[in-house]
Every structure is written in C-alpha cells, then in structure tokens.
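Read the single chain below, which is given as structure tokens and is the form predicted alone.
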Amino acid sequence: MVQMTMVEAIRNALDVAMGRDDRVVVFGQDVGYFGGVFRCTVGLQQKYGKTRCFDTPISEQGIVGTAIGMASYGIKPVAEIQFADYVYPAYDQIVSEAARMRYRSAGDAICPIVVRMPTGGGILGGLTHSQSPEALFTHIPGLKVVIPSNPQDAKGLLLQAIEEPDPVIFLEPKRIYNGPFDGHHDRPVKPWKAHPLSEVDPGYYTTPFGKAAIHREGSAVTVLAYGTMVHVCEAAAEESGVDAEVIDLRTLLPLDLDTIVQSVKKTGRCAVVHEATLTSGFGAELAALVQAECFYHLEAPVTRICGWDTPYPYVHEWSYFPGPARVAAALTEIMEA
C-alpha cells in the first residue's frame, strides 16, 4: 500500500489503465502536456506519447463527441471535462448518442467512454467551477455514475469504469482531491490544501459498481451520503453523540438499494446528505426509495440536508454547503421526532 491523495490515485489508476491496455487514450482540455488543471494527468503524456494521452480544444462536445467515434471503433476514452460546470454543451451528446448507443443498436454496438469531472465546491471558484450536477446524469437510462469519496475507491472506481461497456459519468470531488480534511471545520483555512493521504494499492484492482460502503456503523439512524458529505456526515455524527451510520454510495447509478433498505429497516430513521441544490437533487430519489422500501420501520420523516435552491453563491459558499454543524442539527432533530 502507498500513501496517495486522490489526485495521486486517479494519475495511478489512469497510468495502470494505460499500461495494460494500448487502447486506453486520455484526452481533454490541458491534460497532456500541462497535466490537467487538478495534475491528474500529470507525466501521461510523456510516458505515453500524444496520441495517448492529448489535449483538446475547448470544445466539450466535441471532446464528447470524438470519445464516442473513438469508442465505436473499438478504442477505450477517458474524455476529461475540466469542470463539471461545462459539461452542458456536451449534455446533448451524452444523452442522445452515448447513454443510447446500446438500446438503439439493439445491442450491436456499446459506449465504453468514461467522462471525467471535478464536481462541487470548495475551491472558491464560484458560479462556473463550483456546481454539482450528478442528478441530470442519474435522470438517464443507459448512463452510470460514480462518485468516490477516497482514494483508494476513486481508483478502483475508475478502473472498473474503464472496463465498463457502457458509458460513466466519473464525479469527482475537487473539495477532497488533495486529501480529505477532518470534516470538523465548516470552513478549513485551506480548504484544498486539506491533509491526511490514504492507503492505496498501487496495482491493478477494481471497485465493483453498485456496492455502497459502511462508513460509521451505527444504530439510531441511517445517513445517506457521498463524495466529500460522507466526511462530514461522519464529523456531525461525533459532533452530535448521534449513533448514525454513515453509508457512502459510491455509485449512484447503479443504486446498492440492498444496503440502504437493510440500514434503515434496523436503525428506523433515515437523512440524506448532498451539496447539490435541494429541489429535484438526488437526494429526492435516495427518500422516496427509501419511503416505499421502508415506510413501515421509519419512526420518522426522511430527512435532506443539502444546498440551498439558489445559483452557487460564491460569498456564501462554506454557509451554502451542508456543514457539521448543520448536519449534526439535523441528526438531532429526527432523534426528536
């Protein structure tokens, strides 16, 4: 096991890809020479060469759109969005060509592309470098999305994407990509600049999709969270005195629905945690999964605790995120209802 950040354990799971699988290209805006604007891809292109590993026009369907020509001739692309916040003019192609290619061939011709993103805030860059848009993704039959919460998932997650025939959506968390801070702090000094590394195994392993994580055992109540919530979920269940159990999802879609209905059945209450805008977040697909596989155990409402329905307030940003603070509020109060 090696000491990584995240950064460092996608940069891995990318040169492992890219080792034992000549079709394996990496490409995206200033991620071949530059190294990507997070350095994930850092050294890749001078391992590899420029027809493996090569920068883009800032043009997100046509990085997209090249990834699903590619991917039709048989070449496996890992597309680099630079923020999730520009994916929008590639939506199109996602969702119309990527997300349908299997059904609309009738099985005849698959979308094996992996569309990398930095998701949410937490680096101060404001309206434009700071959204999370996972719920526009689940919302599509034919798509899979991930989101890790560590290192050590964030590789074996992006390896079994890699091998996947249909096409990811691959989140991942900018507030934790140079190590996750305590989840004690609303607002850290240094917020990207955030500390301890995490064991990773620096060899080839895969992190099977749709198999959530126990985080916190706990038996007073059922928190649901993912990417850099689960750390705080975790703080405002010491800061609260709470017995939670903290699951992190891991993949969204597809759903360990097992898990989660398992949890609440034996805790009785259930909160749902994600920095994404509240109305139509994810996190309103997580309760009514939860309301109709478990309405006869809950002892109380399904809680969400996200971020405000407003577009991302750069001066508000640590008030906007979900914090320990607000978190352990709201673990207390279903404890009381």
Contents of the next structure:
Amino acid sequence: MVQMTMVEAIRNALDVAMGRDDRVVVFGQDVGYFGGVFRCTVGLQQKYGKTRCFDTPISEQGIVGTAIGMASYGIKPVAEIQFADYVYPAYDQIVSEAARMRYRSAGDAICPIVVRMPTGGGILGGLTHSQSPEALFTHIPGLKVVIPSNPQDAKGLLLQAIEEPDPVIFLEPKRIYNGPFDGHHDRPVKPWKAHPLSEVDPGYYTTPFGKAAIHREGSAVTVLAYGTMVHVCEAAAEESGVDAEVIDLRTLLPLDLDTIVQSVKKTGRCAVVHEATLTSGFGAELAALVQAECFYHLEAPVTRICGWDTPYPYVHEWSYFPGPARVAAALTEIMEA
Amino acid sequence: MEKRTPLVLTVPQPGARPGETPDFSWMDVPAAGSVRRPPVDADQSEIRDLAFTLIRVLDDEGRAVGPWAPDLPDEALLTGLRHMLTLRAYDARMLTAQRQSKTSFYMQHVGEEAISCAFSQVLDAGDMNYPYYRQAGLLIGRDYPLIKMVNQIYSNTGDPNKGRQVPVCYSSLEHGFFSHSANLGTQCTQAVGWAMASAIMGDTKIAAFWIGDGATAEGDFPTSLLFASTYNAPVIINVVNNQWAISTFQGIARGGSDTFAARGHGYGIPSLRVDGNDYLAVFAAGKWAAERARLNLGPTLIEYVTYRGGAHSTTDDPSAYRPASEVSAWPLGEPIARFKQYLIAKGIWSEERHTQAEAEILAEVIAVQKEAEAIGTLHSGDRPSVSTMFEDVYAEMPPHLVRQRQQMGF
Ligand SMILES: Cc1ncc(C[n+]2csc(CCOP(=O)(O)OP(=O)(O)O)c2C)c(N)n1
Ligand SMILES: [Mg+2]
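Form predicted together with its partner chain structure, per the form predicted alone context:
Every chain and every other molecule in the complex is listed next, the one we just looked at coming first.
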C-alpha cells in the first residue's frame, strides 16, 4: 500500500489505466504539458505521449462531443472539465447524446465515456468555482454518477468508471483533494496521510458501483452523505454526541438502496446531507426513497441539511456550506423529534 | 487494396517550454505605419489583408507614423498614460494585498495595459462593454471610483457586488462595464443582443465585447459572429490574444487558421489585427470600428496581439509551462515604455516627470487602498451581513428563501 492524496490517487488511477490499455486517452483544458490546474494529470503526457494526454481548446462542448466520438470509435476517453461549474456548455452533448445513445439506437451505438470534474466549494471560489451539480446528472436516465470521498475509493471508482459500458460523470470534491476536510475551516488543514483511506494499492483494482460504505456505525440515526460531506458528517456525529451511522453513498447512480434501507430500519431516523442547494437536490430523491421504503420504521421525519437555495456566495461561503455545526444541530433535533 | 499510411494525430506545440529558448521567429512584425487604413465603409472582401498583418503606429524611435496615427490632443495622451500607470500600480498593490491575505485572489494585466486603457476612450457614455476579467482599464479609463474596485477585491461592505463574486468580477453598467461572471464566452452573444436591441429601438448606442484567445474556443464566440453578421449588429468584437490561456498556448484555440482576426472572414465581418502593446494603434483601430458601428455598417472584429506578462492569476505559476525569458523576447515590447518614449519624443513628457508621476500615482492608489482597508479586508473588518446572501436571488424573495433566511436567524 502507498499513501496518497486524492489528487495522487486519481493520477495513479489514470496512470494505471493508460498503462494497461493503450486505448485510454486523457484530455481537457491544461491537462497535457502542465498536468491540470488541480494537478491530476501531471506526468501522463511525458509518460504516454502527446496523443494520449493532451490539452484541448476551451470548449466544454467540444471536449465532451469529441469524447463521445472517440468512444463510438472504440477507444476510451477520460475527459476533464476544469470545474463542474463550467460543464454547462457540454450539457447538451451529455444529456441529449451521451445519455441516450444506447437507448435511441437499441444498443447499436454506445457511449462509454468518463467525464471528470472538480465539484463543491470551500475554496473561496464564489458562484463560479463551487457548484455541486450532481442532481443535474442523476436526473438524466442513462448517466452514472460517482462522487468519491477518499483516495482509496477515488482510484477504485475511477478505474471502474473506465470499465463501465455507459457514460460516467465522475465528480471530484475539490476541497478534499489534499486533505479530509471536515468543515472546520478555522482549524489547521489536515493532510490525507493521517487518514486510513489514504492507503492505496498502487496496482490495478476497481471499486464496484452501487455499493455504499458505512463510515461510522451507529444506532441512533442514519446519515446519508457523499464526497466532502462524509467527513463533515463524521465530525458532526462526534461533536453532537449523537450515535449516528454515517453512510458514504459513493455512487449516486446506481444507488445502494439496500444498505440505506437496512440502516434506516435499524436506526429509525434519517438525515440527508449535501452541499448542493436544497430544492430539487439529490437529497429530495433520497428522502422520498427512505420514506417509501422505511415509512413504518421512521420515528421522525427525514431531514435534509443542504446548501441554501442561493448561488454559492463568495464571502459568505461558510454560512452557505452545511458545516459540522449545522449538521450536529440537525442531528440533535432529529433525536428530539 | 492500396496500402495506406497510418494516420497521425496532430497536437500543436508552443514555440518553447521551460528550459528552451523562446522563439517568436514565426511572428511577422511589419514596420509601424506600413499598413493601409481603408475608409470605414470599405467592403470586407477588399480588406481581408488587414486580418493577417499588424496595424502599428508607434515605431522604434517613439514616433507615431502612418495612416492609423490618431490625432489626439496632448491632454488626452497624458491622460492615457496616467490610466496605464494607474492600472499598473493598482495591479501591483492588489497582488501584494493577495500575498498578505487581504484578498484570496487577483488577476493582473501587466503587459496588456494599453488595450483596455486605450479602448476605454473609444466608446461613449451610454455604450456598453461586455468584458472579461482582464479589462480593468475600461473602468479606470472611465473614472470609475478606484475605491469601489478595491472594495470588490476585499469583499468588504463597500463592495458593490456585496461580496458575492470572486475578486476582479466588477460590474458597473453605469460606466459601460457589464457584469462579468467568470464563465468564459457567455458575454459574446449577450453583447450582440444588446447591440441588436439598440438597432431595434432605433437608438445610436453601440456595444463591444471582449474575449481572450483561449476563450474564443467556446461556442458562444462563433455564434456571436454569426448573429452579429446576420443582423449587422453595431458591435465591436475584441479578441485579446496574449499568447496564453493559463498553460495552453494560443495555437490550441487558433487551430489551422493563421490568426484570430481571420475568424471574422467566414462571417463576412471586417477584421483588423492590431499591435496590442501600442496605445495609439489600439485607440485608432477601436475608433475605426466604432465609427463603422455608428454608421450602421455593422460589426468589426479586432485581434489585439499582446503577451500576458504575468501569471494567469495568483493561483498560477507560469514557470511550470513557459520559459521565464519569453516575456523579454516578445517582439512588441512593453506598452507603457513604448508610450512613454513617444510622449518624450513628442516633447510633452520627460523621464523625470514620468518617475514623479509613477510615485504620485502609486501614492494615490495606496491612499485609496488604505481607505478601503479602513472598511475591511477579506478576513477583517466589516463585511456584508450574512442575511444579504438571500437577497437578489429574485427581485422579490420567495417564501422558501424567507424561511431559509429565518432558519439562519435573520
Ligand atoms: C466555461 C469556462 N471554462 C473554463 C474556465 C476556466 N478558465 C478560466 S480563465 C481560462 C483561460 C482563459 O484564457 P484566455 O481566454 O486566453 O484569456 P487570458 O486569461 O489569457 O486573458 C480558463 C480555462 C472558465 N472560467 N470558464
Ligand atoms: Mg489568453
């Protein structure tokens, strides 16, 4: 095992994938010579050459459209969008093309692409470098949506994404690229190396889609989270004294409903936490599923702790961000319900 | 079957990477004054050459030569210099402020001052610029209060945007500076729409938009050319080719076409390629385009050829992808030095007055900065109230936001 940050684990996954299959190509804005603004592709161009890891024009539409064409040819594109906030020019290609190609052609044309993008806030990125658009993708039939919360999963899930026969949206929570941030922005930055899930197998392995991970076992309330919020929820559980069971969903689509239902039936309570805005967020889907599947086991209404329904403000990002204090308060409240 | 050679993917490469010798031998630099200035109503088909040359006014001796040399009063020339010096001093102070954690982020203009400063004198009050982040000279040149700019960088209570946007995303429609969002390219079609509206209403206002070499790759850019061309919109299309888009050299966005200016030709848009480090050439080209727009002759595309002298932003380290000496090898020199040389040669300026002006302007900028710091910086002093974060999502706050604001305790 080798200790890695999230960035190193992602880079290592790409390296391993490119090494074992010369059809894997990696491209996006600034990903070639420079290695990406978040450094996830450093060294890949030097190692695999300029035609397998390269810079693209600043056109997200072009990046995803050409990725789709490459996948149709039979190679394996892993495209990077510099920030999830900049994926919208590509939304038509993702929604109208990638997601439905298999369906509309009854399997004649398929679209196994991976589109990676940094997501989430907490880096003083303001409206345009902080968004969490996962629900815009989970709402689209035909897409798989992944959000890892740690280096070990990031590598395994990315390698699995590259194996997938369908388009995968791979969201990388940028605030935990270099450390397991738990929402305490006023405390010193924690490095990944103190975290057990930063121990990564340097070889080839995959982490299956549709399998959630229980990060903290508990009996009082089930907390459903993904990405950065997994760490925030663990901190909130400790700090509130509420014996919460924190579940990291890992993949939103497919969703591991069994693990969720089993846990909620055990605890009788459920809180859903995400950084994205509340209204029509993925939490709404989770809350609906939990009430449908566990109605007779619930002792309190399912609660959602999410970003407010505003654009992500720059100077007030910590008021927007559903940090450990807000999550802890909600956990305490749900126990009193 | 005939034997075919395997195909090869072309991936364009810049002239030099770190450790290599900068190479601008591919750049043709015609002598100042050598490019013709056609009448503004010239047909696009007759002036195609202007997209492949470089309109230059200032020569190596500091003279303003040729048909593009504008006839500007001394007063206007000295004001232009003052704008550039202010922008440079402002950049230097904000960069330092970022290092001191008074703000999180900054983007400077060094080497590109002539472009936005000269163009600020082209449009009239009531006209509209749709900028991106490297055109602060448009505000400075329109006497936008510098304090508001510093307040925006510091996100204090004086920030006109209420701390909502990252630094350098200014907005002042009153000063002909449309709100900028950081999403590259989106401004292009909007500016064309603004210009179309002026024509729909039978007004006399014109618009201009700004886009970097890299961002011309976004679909909004070619789409804006089409709309501008179809509706003959009174809009000036300003492409700032500073050779780099973060770590990506301009060849990636340009592709097989010779110049960015040539992009206009596919749409029948008259296109000029201009020395962007030449204050007078930028001004003259801008004026030519503005006159066309005002005479209902339609859009003009201008490519300003320049060099990004500094890092892309405070989070960027260009030594990782381009030779540090590239800026000194840049064949078009440095805009402030060139303009200063001209003013001195003209007999209206001197080295002593320049040094003195630099010191005065720096002192003025520092005084404004102090004033802003008395209000607050990113991590200290007054910042907009948290409750304001729920405002302006809609004109009228819907019930769910009122509830959320209450949940926050307001
Ligand atoms: C839609 C979109 N994609 C990507 C980015 C990230 N980004 C910000 S600036 C930049 C480079 C732009 O280069 P250029 O247009 O040449 O302008 P310059 O910075 O050189 O002035 C990139 C890729 C963005 N802001 N918006
Ligand atoms: Mg550029």
